[in-house]
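Quick heads-up: it's one chain on its own, the form predicted alone, in structure tokens.
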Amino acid sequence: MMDDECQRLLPLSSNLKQRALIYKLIRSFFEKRDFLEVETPVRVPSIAPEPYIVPFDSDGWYLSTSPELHMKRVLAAGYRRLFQLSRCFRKGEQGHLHNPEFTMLEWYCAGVDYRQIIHHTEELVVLLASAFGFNTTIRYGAQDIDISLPWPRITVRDVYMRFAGWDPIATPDPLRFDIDMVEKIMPNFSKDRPTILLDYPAFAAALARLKPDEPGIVERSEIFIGGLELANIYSELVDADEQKKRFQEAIEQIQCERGKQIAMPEKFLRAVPFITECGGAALGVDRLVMLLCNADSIDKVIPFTADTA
């Protein structure tokens, strides 16, 4: 008789066989416009300070939450494109979409800013799609997405002043910012096609850079697809002064609120003088997957959880 766990994974087998596929598409994607696929550590003695990521520590370093800061360490070191599938881990992600260890495509491009990383994005998708017998529209849930390009923009400001009552530009308000947009931003975009979300407000976005000639905007957007978080964007910041400003204001919140010490990121701060001007793109793999094999929970997608390992 099949033992429990072989008949838990069974199931499986077609969702984690298009996995595979699609780990195959991406490196063409990528190898095809004459990226370099590259790897970093898992284990890090540093990583970006950010007060909503919580680190997994490991003798004193950290199990990596993002490969960020060493591919752009790579960049800095004149590499023009790179892109990775990165392992990360992260405390207290758990759920449906969630998991603490998951898998990221990032991907870094010299020259470009946000907007071109928004159609690699685009591309990308529909390229899947297509591999996957899918034309301009995909089913998710029981919702079919239009998923034909370009796809739908709009900015913080707009979808707030729309579905908020305000604007987190002109009045900054992370707390309220974070609330609305769970609770009255994504539960009004719409359902048949992607949402492009640009122009966050400067307090959103670490390590992206300033808006040119407007305050309080940074160069990141964000792509939600059948009420998927898929893809983060940015015009990354190259200017080393204001980095280590940022890092300093998210080391700060981290020990006023969690009482715990993150280190600066020292070593990566000397490389940034030497990366020119890039845009990036972190995107959730698992969710892609989900998306493409429509399941509704990422531990359909993936062969153990935090839970079953």
The other form holds:
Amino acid sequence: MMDDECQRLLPLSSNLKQRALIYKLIRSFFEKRDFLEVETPVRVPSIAPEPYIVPFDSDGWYLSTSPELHMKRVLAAGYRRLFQLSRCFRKGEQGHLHNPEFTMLEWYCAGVDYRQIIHHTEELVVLLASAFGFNTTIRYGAQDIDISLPWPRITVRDVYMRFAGWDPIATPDPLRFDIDMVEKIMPNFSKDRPTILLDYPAFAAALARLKPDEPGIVERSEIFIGGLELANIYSELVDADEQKKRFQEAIEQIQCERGKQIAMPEKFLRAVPFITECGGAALGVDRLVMLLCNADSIDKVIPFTADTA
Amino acid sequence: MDIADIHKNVKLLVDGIPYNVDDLEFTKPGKGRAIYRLKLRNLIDGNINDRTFHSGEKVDEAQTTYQQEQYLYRENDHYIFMNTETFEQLFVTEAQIGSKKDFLKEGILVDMLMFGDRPIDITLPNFIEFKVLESEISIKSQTISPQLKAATIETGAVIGVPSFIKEGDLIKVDTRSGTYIERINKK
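Give me the form predicted together with the partner chain now, not the form predicted alone.
Complete assembly follows, chain above in first position.
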């Protein structure tokens, strides 16, 4: 074997072993809670149109950017609890926290909303941390992080008012929202506790449902630990008309900004009316492994990135 | 070009000024736009600027060219080069030369990076031979590591050389790492 590859791969061995253990623990966590593990296709004929997620083409189809649409089609058939560890592909996403090919843990649970899914996430991380010998404190970088439950929750409106001085619900401005998130909001999260952001503005809704009686807000949450964005959680949208309207807007935006045609995911839309009220999460497994192994970049927790493959 | 296609060491033109991308950080929270934080080095004055771009933004690549120049001599805080084809002279500032001055020997040929008719950077040959001006006989206090001792070469720079090197020897140096390679035996 080539020396330099050997020198790169061998020091990863303890992280790779921990990673394998994390997979085992994730599976047992969900099996105990009566979730069924499913596998949906990685190569797919249609994807959810999202303005800032760019797919790889694959012979007229796409490499999956997320297993969400297919898992929801399974839910629509009457399944109530599903989870999946799946490979996802997103063009151009490369950096110390990103690789264009990455692993997502995705789960859906009928009869609950985003608050219950947040509990699942808290429980899962605490369980994994304890299996790794941490009690209520994990160390990431040089920082001790207290992960005792419950984790602090703050609404998007409050956090923007506090650190950016404006209300993205009252004055929707998607561009300013994204830039301030990186430059003003995330750097101000407490370093020694996880942060749960709740209730996003409707323009950042994607596949989440609107909050009843609170116009302009969707039931979406994001969980951050140690500067890592770990999980995205929704009360799932099960209104087919609303879903189609949002997809149509996204398709037009993609056409306008990137000059690309993305087809309406018709088979998924036909299934939407049959999806029962449910909550779901997408959690970045590579980042979860980074957190538990105290690794500062994604290339320390997978043997090959796009640069070394 | 699209900001998504930028990588380290690409040369960009921002507000008419050429910059080198010294570092690039990619962040993409949630399902929002990708945010690219660039550390840009102004190729004219060497200053560092941080700039943030987001997905969809277009940037201009700085149109640069290389030409071969011969280094002639130093005058005050300028280094004077001559184009080997046109014999025109170019003045390069000390700030632009930076630490490369350590191995800038009179008479050598360099690749000069040009922005229009402005010189902005030089690339030295990987290996250059230098005469050793001064290297005292190995005494413990002057050794910089068990195997190496300090020697002053003709540009005035001090590098580590093996103990058998004497004043007047010709040595080959790797200009990228600044390390001694070998002694050149004169015929």
